[in-house]
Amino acid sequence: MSTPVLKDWEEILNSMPEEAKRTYRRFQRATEVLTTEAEPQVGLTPKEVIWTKNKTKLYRYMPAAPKQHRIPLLMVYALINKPYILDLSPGNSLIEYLVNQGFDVYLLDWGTPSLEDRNMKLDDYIMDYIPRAVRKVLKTSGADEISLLGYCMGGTMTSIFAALHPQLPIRNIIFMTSPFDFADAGLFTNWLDEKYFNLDKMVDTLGVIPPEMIDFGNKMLKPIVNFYGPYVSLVDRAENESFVNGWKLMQKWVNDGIPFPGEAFRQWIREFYQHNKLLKGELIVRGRPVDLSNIKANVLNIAAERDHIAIPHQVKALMNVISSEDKTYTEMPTGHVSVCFGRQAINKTYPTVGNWLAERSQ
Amino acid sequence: MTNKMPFDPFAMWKDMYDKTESHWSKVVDESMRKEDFSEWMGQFLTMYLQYQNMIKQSTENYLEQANMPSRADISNLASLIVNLEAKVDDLEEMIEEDLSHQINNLNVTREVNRLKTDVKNLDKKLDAVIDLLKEHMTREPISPEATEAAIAKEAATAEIAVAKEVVQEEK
């Protein structure tokens, strides 16, 4: 039953011009989305855990369609994010698309590191976790070769892993918006300059780097668009439910980072952003030099045109250093995150990945 | 009443954003590219870290005096468990590898045993044939049909004996 005040307000609202009523409804809907609505559910493609180590889990996705391709696919994503970017929501998921195409898909979920993981280095992830996950995938699938897909920093780590393990049967590698050349990393190069950025103090004080700091740094690359723009768009298009669903998914993803283990962060910033050791061939991982020319697998290297985190020239640089005979570089008309979900991802990224992989997975 | 609003604050806000966003983004981007901004950011970060360090140290001192574990103590304990888990994981992998080797070895052993049995069978059959031939040489000549029947009977007896041995071995 309406209270007299609400009844009066409804009467006032009804007497308002149509345009004003629409504006009011938009604001009302935007307020609901921001304040009372539950977060969208993500990562819904059915899966099982086939291996765990510390916080890491290895998932195998349940095939909805019969397996059509012999070679399994292992996905590796960035240490600073949650894995569901690759499996956001039904109809908007790269993993779901590939599973439906008959691929045997696996994902290495890094989990959420805590203070006890502050001493974890990239070496540990690259030499202990990924190789073991690869062996588990090969054993579970019964295949004698494997395909890898690395997203963002996960791709950079995958390239190092592949370069250090030339004996493993890696047939195909897909890199999605993964930076390799850090000589010009846009604004990050300025901000992370050794003269001003006190990296050691940061790692020693915080232990693990909070996700809010990393998110803040990423958003500062385009502050107006990232801090202010989403809310203008939401209020403007709040009556479009499909837009609102996509908006909620995107915001959940952007604001749902995980801490970065301190030692891995120290390495990532110093050896990659400050000294660009990977491309120069100076990177040492657990005492072994990383030579990207050891990569001989088939490579699909995907960049995003509007990416400010992994700028296309940072991604493209890999093509000149690997030894693969079958290598393809392509740019998607998207941003860093929208390469994985949204209309352009569904129409461009998914088929590009699926078709390229299908041709090389028999 | 007209359907148009005489004054729509949201439309004005949106219009202003659309018109000024690219301009302000450019201005902000240019100022953030300056060295001064990096320097300011570095100073701000250092101050924040000093503050964090102070809070952390005072909290740890207090907890130590109160005889209570700090976050670092608990994380050190967790770290021990993680290390233990890593060792178990290593052991698990070693056992898995060992088992797969053993299974391979078992398969090889089975093949060798099968081969041995086959050779033994052949050997026994040959012995039977030689015995029959010797017998045949010492005896009076008999019809070829009777000789064939005798050989077949001996061979069948030898095969049954061998099959029994194989069953015994597999058991």
The other form holds:
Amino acid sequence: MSTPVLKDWEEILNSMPEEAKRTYRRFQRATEVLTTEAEPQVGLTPKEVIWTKNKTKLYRYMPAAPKQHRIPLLMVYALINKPYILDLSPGNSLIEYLVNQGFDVYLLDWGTPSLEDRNMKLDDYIMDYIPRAVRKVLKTSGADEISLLGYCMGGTMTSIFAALHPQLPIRNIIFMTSPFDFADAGLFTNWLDEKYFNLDKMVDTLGVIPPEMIDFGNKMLKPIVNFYGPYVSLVDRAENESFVNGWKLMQKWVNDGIPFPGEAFRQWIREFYQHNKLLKGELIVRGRPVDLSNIKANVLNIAAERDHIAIPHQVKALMNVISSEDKTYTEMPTGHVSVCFGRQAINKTYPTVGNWLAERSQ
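Same protein, the form predicted on its own this time rather than the form predicted together with the partner chain?
Partners and other molecules omitted; one chain follows.
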């Protein structure tokens, strides 16, 4: 039985014009999403852990279909994300798509660093972890060659690894929204200028960089769009359950980062954003110069047209320095995150990756 107050409210609501009632329903639904609904479950494609080192794990995804391609695929993502970003939810997962296409898929999970990991450098991740993961994938799969896929910063790290290990049997490399040229990184170039940004004080003070600080910096590239836009969109389209589900996945992704080890952050900002050493051929890792021309594998280099974190010209710059004879650059009609999930990812990114890789994995 309705209470008198609720009954009065229902009468008031029923007396409103239809557009006002619809607006009320949208606000009501958006409030439910923000206050009472559980976060979406992510990373659901079945997998097993086949190797660990400290906080790092190497996953092998369980095949849902018979293996159709001989060359296994190892995925490497950015140090600031969690491993589920490439396996967001059923139907919205690049990993699930590739497993269903008959690929033998592996993922290197970096784990979640804490203060004890503040001295970890990019050198450590690139020289101690990726090579061992590659060898473990080759041994587990029984293959004599491997494909790599690096997302965002994970792609940049993958390029350095590949350049430093030309002796390893790397058949194919896919880079997704990975920056290589930092001479013009948009607003980041101004914000991170050595004249204004005291990098050493920040790292020495914090030890590890909180994920909220990284997220804030990324959102400030487009503050209105990133801080207010999602909530305006949610209210505007709250009656569209498909949109709401995608909205929750997007928010899960962007609000669920991990700390950035201080020394790796110092290296990333100073040597890449402030000095652009990678593309200049001046980057030194464990005493060895990184020469991107050592990369001879087949390369698919994917940028996102609306990406403001890895701007397309930063991504495309790789094509001029690698030695690969089979190399393709393409731009997806997406943003930095939506290149991995959502309608355009499903219709554009997934088939582009799957088809390119299938032709080169026999």
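Between two forms, the rigid core is defined as the largest C-alpha subset superposing within 1.5 Å. Residue numbers count along the first chain shown, from 1. Quick caveat, the model's predicted, so the values are computed rather than measured.
Annotation: Cα of Pro351 displaced by less than 2 Å between these two forms, core superposition.
Comparing between these two forms on a rigid core frame, one finds that Asn14 has its C-alpha moved by 3.0 Å.
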